[in-house]
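The data below hold one chain only, encoded as structure tokens and taken in the form predicted on its own.
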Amino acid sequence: MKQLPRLLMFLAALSLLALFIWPMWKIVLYAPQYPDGVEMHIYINKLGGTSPGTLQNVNILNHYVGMKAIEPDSIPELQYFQYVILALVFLGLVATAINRRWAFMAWLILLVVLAIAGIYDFYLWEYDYGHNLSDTAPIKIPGASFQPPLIGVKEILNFTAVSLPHWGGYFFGLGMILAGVASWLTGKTRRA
């Protein structure tokens, strides 16, 4: 029992690095002539989705709204998010090795600030990527915005927006309930 917060800690630390494999956000488009959805992925370091061609599919519609065409290449963040995860898992494989309870409190802390930072970050790049139109778009509709939903779904014109986390975001959270358990886990142990 007396382990059991290190293995929970390291097992946060490592949980991380599941966004390396999987995406850690998805938006879904719906429409009529898309009932399949045409499903984008966000990694922490490139954009894709279900098919190839995704990126190229959602440009195209978003340029009859008049919006900007995503790329990658202009995304600061897909530069240098793999390098603040690869530095979350060291500093938790460090707190790992430390054993205390402020040390994984610590590293949790840190995990939630930047998962905040990130999230705020991603709904500025939504605001502007929805609201900052194009004059000479081909369809105009005075007072619009398209911004997609942060997260949950959202009606935009004849789409249904469907914004989620994917697994690679759903490590991200179980790292944090693995190092808070360790925390709580820790706090009781020592007490004992």
Given for the second form:
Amino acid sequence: MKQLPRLLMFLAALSLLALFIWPMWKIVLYAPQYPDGVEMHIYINKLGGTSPGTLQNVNILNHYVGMKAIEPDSIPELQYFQYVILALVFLGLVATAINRRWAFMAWLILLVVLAIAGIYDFYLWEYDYGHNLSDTAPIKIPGASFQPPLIGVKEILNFTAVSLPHWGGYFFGLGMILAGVASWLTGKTRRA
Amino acid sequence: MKIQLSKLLPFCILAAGMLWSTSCGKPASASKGGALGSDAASRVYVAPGQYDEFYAFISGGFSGQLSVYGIPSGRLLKVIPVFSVDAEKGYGFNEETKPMLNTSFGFVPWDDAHHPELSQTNGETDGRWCFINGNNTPRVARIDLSTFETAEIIEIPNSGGNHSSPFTTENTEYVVAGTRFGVPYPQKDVAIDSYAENFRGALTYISVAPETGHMEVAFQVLLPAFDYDLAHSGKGKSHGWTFFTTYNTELKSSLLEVNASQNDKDFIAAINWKKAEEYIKQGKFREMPARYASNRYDDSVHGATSTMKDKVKVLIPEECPGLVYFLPTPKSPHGVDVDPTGEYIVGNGKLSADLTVHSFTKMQEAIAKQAFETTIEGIPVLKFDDVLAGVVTKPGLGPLHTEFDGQGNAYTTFFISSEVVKWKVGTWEVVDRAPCYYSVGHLMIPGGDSRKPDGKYLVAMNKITKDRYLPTGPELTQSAQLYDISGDKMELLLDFPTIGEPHYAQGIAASKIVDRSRKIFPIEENKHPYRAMGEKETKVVREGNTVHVYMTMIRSHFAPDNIEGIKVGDKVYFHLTNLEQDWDTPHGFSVMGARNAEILIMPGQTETLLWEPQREGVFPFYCTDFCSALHQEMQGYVRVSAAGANTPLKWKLGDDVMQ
Ligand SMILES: [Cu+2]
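Alt. form predicted together with the partner chain, vs. the form predicted on its own above:
First the chain shown before, then all remaining chains and molecules of the complex.
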């Protein structure tokens, strides 16, 4: 029982590895012609979807309104973000080794700061794709923007766009919770 | 209409006594509604957006194609081009599928497609392939049920009228192809009067490779020149045997309607194909000269190749004891159908008033006893009474085909009395009958010729429709009629038109196919020699008078879409690669003055249209399949200069001059 906080911290660090298996985020577009939705997956190091053609399909849909093509090679975050995650896992293991409340807390704060930064970065990309439209777009709708929701559901022209975390994102959240509980338990045992 | 009838009514009443057969005096059973089941509409209603419970594969007869319907709704889902060119899909017009219709006679753009047969595993339909025979230029086709496209066609050598075909064995070891016409074997110039001496009937066994489905002519069994009408392979205890019906055992070549209807009994030929395999292994076959085409389509190169073969292995019954037996069967039996247990072999003697059923067990006993009635060309004829299991007495007129429901009942169609009759296997008693509108040929119960019938629905296919639908001039549609057979009584639910003339059909639970159905061809697996894997790979290449255009299509443009430097007299091959990777996004391609057809390219596929420009000018091309909001903008131009002109070859897309 005494080792429980340390075990939780260890699991918190490991839970970030889920980001190498599952996408962290998904954006699903529903339209009459896409009853099952076009489901795009955002991984820490690539973009994908429920089929190999998903990204191409999203780009085909987007080009009618002049959105630029989403090219994974042009998104630097996809190159370096995986190293940030690996570093976080490493620091999490260091915190496990230290096995002190301050270490757990420090790791948790780092995670929260990075999550906020990541979401802000995601917002900027969405804003850019949604507002930076080509002058020669076949379909122009004055005043319209095609920015998908940060999180939740939004109607964009004929599409319903849904933006939600995927498994990787949930495991990231789990890491935060586990680190938080670990910190809290260490504080409690001290006082006791 | 009502007014006219009421005006006529007094006349009808007066004349009714004399003119029983006029429309006013129609017998009750011929009233237009027929015996319509109660609440029929709701039982065939499949709500918009909902799926049918079964697929039905219904032969297109003289259209040469295979149609796919949903059951119970009777909605037409697809027409699969098989033996006939199809301008709609470019089948037989694009360069990739032309080899599919190659034969020893050259390119044959049509055939008469009769009997679809689903592949089976352990006697049960497995949803992998559907086979169908081409009657006129003897062929068998294999349709891949992951793409619903014809994957292979093999020609049958030294055969004439491939009617008793394809009828699979219970693990799709073989599909068969028995000749309907006796022909000189091998073909030669002889007097038709020398039929009895010079003509033979070959029964062909086509092996099917378990993984690829590839078909090969494994061997032929050479028999007297009877007309081999239909077939079914044994199952369960009779697995290893195939039964073929015969008519014209009189061996006549003229006025067959009379001359081939004289013998009291014709035969069912029972072939022991396991024995045949032993004889082949022992080398007891003769190799005969042959000439036949084997055509295969390959989904990775998106094209077909045709190979000519020149030999066939033939087994002669006189040299192979135990290979063939004849079972005497009354009056020109048409269909031969084996019940789900494999014990009963139903001979539908089409000119007989009764239905003859043979027993497989009794046949085995008779063979063991060696008490034969006679021998024809080394083939023992078993005694009728020795093999007879029972007779369904006077069930109707003109029995043609029988299917089974898996609950001990059999259903037989009667062409002349235009009805389906239900009877009990084993007791041979007739338990129900239902009229057909009109002149039913084949019938189908999903899995009804397999070991595991799905005895919920029955589809009867009618040759004549007369007054059943709005008239369409002298040529009327044929029809299919759906009956609910889940209860004691058959109930007519639905009546729907078919393409061509439906002969046989096959049905299968949709669940066995739905998940196998492909949505796209992955572009990275495209091995077409003229593919363009992206717009960067598009180009125009001149080789003398031949020009290859490597063109791509994606919503909503071609790349390139402006081409110059083509000359009168060139052979221009447009190789179109559809870059789409989304379900249901084909693009089409057509170019003005093309003397063939459009082509329709599925996502990830490459197809080629040959265009031979005859005049100078600038000719438009466009996408024929409404692909997107900007489909109408999906168009381009090709400039044609005089034969000797030196217009440079160049092409572009938008402001990007690609060359
Ligand atoms: Cu198009």
